[in-house]
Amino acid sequence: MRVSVLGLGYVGCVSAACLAELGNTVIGLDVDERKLAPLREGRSPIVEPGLAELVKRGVDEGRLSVTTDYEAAVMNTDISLVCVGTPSTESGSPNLDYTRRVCSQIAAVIARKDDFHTVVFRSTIPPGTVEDEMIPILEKESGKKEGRDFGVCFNPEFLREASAVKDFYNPPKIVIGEREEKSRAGDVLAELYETIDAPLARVAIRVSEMVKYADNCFHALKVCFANEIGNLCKAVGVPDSHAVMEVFCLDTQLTLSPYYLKPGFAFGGSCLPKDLRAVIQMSRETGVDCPVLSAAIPSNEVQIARAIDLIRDTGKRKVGVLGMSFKAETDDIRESPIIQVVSTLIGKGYELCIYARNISGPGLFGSNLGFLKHELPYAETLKAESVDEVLERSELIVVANPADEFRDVAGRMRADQVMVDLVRIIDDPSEATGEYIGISW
């Protein structure tokens, strides 16, 4: 395939020869001559395991060349990756100046091409750059249609410095955003990524956008993680740090798993809030500052929030809950978030029935029990007998565990009914049959 790389920074001067290494014809394109001079001799502007031998041999065979002209660069390639900088601001916001006049250079390209070309953004962009900011550009500068005369795509990158042609070549999953299923653009960059062997994910733009922010934000929460966790094994003599993690990294069920990666309503339950609590503790005793820690109560809470602030914004004033525990498939009631919500509601005059096979009779006992007493001691008060006469009494649906028994709910609504789903309890929303709002979705 003919690509031209535009950018030749970190991220485009690797892509650029491990494209090349492919079999591919590549072009590419900066402005600064310090860059290009070393290419065009074969040699590699930037210090990184395995890149020096990639670009030599691409230049060397005629796969690699460069420019700084966009017409020879655009013109005589089908697709192009965008791989400008986005420096922060003083706001912290990306600076977006380098990837808009990137476009405008291109537009002006294909005003005059009459073959489909695809345009891929690789830099890492907010949600809704590509279609609110740059497929404009493209569409007013050149006078085209994106979809019909051109294609544009986005496509993160997932290179580590020091590992980048390694990550290359064995990335964790190839994200392609595009603006409609099975697009002719998307299917031009995932034929050129078909002898990389990854999952490939083929998502809405927007998705594919945040998807590069997620990774960043988790990588560096996992960092601030660990050396909280290794600050506190110090100060409580524990003899070795790293051998905690090590074996905290054993469990790939839980721990290193998608299992709590899901947006959606608060954590709760017997553990969590209460072993939080104590670490946080250890770290006042002990004078080691944990902000990560203890930080996830309070953002624990900002959600309840959340959930409480959606239920108003409805205006509807009869609400019907379905699910008392914190979780589905158990009767533990303790610190489920879900309370927390019911005693809100209570407390600013809202009418609620609940429905929860775990809220009274003989089954509960004990600290569950003295739980419920404690926080909700009206809870008897407000019982439902079943789902359908939370559906007849309610204006509001709030569900708040994904039991299966409440998994055909949505589709049973009247038409002046609101579900407020705090579990994704449905995965279409077309599904409801009346107004339906996601927590986080």
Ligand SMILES: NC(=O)c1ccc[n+]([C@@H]2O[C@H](COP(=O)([O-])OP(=O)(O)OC[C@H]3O[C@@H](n4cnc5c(N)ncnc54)[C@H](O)[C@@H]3O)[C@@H](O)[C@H]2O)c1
Second form
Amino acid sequence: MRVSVLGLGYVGCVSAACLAELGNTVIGLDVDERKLAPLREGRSPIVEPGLAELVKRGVDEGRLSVTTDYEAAVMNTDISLVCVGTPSTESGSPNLDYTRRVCSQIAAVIARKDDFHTVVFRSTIPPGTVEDEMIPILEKESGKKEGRDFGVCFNPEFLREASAVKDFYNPPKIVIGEREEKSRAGDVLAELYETIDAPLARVAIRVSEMVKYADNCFHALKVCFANEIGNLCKAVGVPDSHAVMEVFCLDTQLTLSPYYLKPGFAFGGSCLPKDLRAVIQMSRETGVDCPVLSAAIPSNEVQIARAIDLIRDTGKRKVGVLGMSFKAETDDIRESPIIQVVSTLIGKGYELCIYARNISGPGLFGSNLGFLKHELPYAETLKAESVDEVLERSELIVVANPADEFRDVAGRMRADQVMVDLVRIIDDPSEATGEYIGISW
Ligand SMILES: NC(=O)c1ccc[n+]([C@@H]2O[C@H](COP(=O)([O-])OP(=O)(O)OC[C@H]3O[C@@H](n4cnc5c(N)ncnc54)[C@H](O)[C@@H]3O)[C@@H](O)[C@H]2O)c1
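Could you switch over to the form predicted in complex with the named molecule, since the one displayed so far is the form predicted on its own?
And the full complex, kicking off with our chain again.
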């Protein structure tokens, strides 16, 4: 394929050389002569293991060339990869001036180009940037229509400096953000990566833009988490924090897994809040600051407050709650976050009814019963006998755990009823026969 790479920094230079090595004809473009001069001579402008050889081979064999001329780069290629920098501004938002400028320059060429051109943004940019800012510039300044005359995708880059070449050929995933399913531009980009063996996700552009931020935030959190655990280990006399984290990493069912990584309601139950409190107390006693670990409980409270706000904002006063335990298929209601929601609503004068199979009847005893009596002394009076009764009595239905018996409730609502879904009981909001509100989606 004929590819232009616009911006030859770490991402652009590696992409250009690796794509040339795969047999593509690549034209690299940059506004900085310091990047272009070494490339013209077949030398890499950046230090990166394995890159020098690829650049030399690409240039020597005529598959990799560079220019400062947008006309030459865009007119003579089928696809342009935008890899310019998006450095932080003072506020923390990325500076989008370089991406805007590139759009204007591409648009000027597309205006005169008869063939369909695919523009792919690889720079890290906030969700909405491509659709709300970049495509309008491209359309306005070229006088052409995205999807018909040219196509646009977002394709986040996951390479790490120092292993960038290896990462390019073995990425953890390839993400193609496109405006509609199986778009023409998405197909062109998928073809470019055809020989690279990696899980491929073709998703909405905004999803692809956000994935990159989610990844990097999580990576940063992992580093801080491991450091805080290590610092605590050292302070409390655990001989080797690495031994702790090696064992921690053996767990691929819960710890290093998709588990706990779905947006939804607050955590609760008999262990997570209790053990977090114990670790935070350990940090206080030893004087070891653990800001990340300490932030988990306030963050959880934000999610509980958010659920209450969503309910309040509907304006409905008759609320039916489905589920009381912190997850389905358990009767453990200790520190179940929905109890806090229910208490607050009662305090504000809402009319409530609750259906929760596992806590109804004589089954509840011991610390569970104690917790319920302490936190919600009037629980007995709020109890509904069935899902049907909740549907009958409520204006607003709150789904608080993902029990199977709640899955069809959205499709049984009256048109004037509202559902606040805290657990993603349905994936497709159009299944709901009333108004549907998801807590984080
Ligand atoms: N560096 C990484 O490891 C990495 C990894 C993944 C994603 N990213 C993202 O990729 C993007 C690029 O990162 P980078 O580290 O390669 O940046 P960089 O600063 O190394 O390179 C950007 C290049 O763009 C050039 N440029 C600026 N304006 C231009 C224009 N109008 N036309 C052509 N070229 C222009 C600059 O001269 C520079 O060479 C950023 O959004 C970054 O967040 C970086």
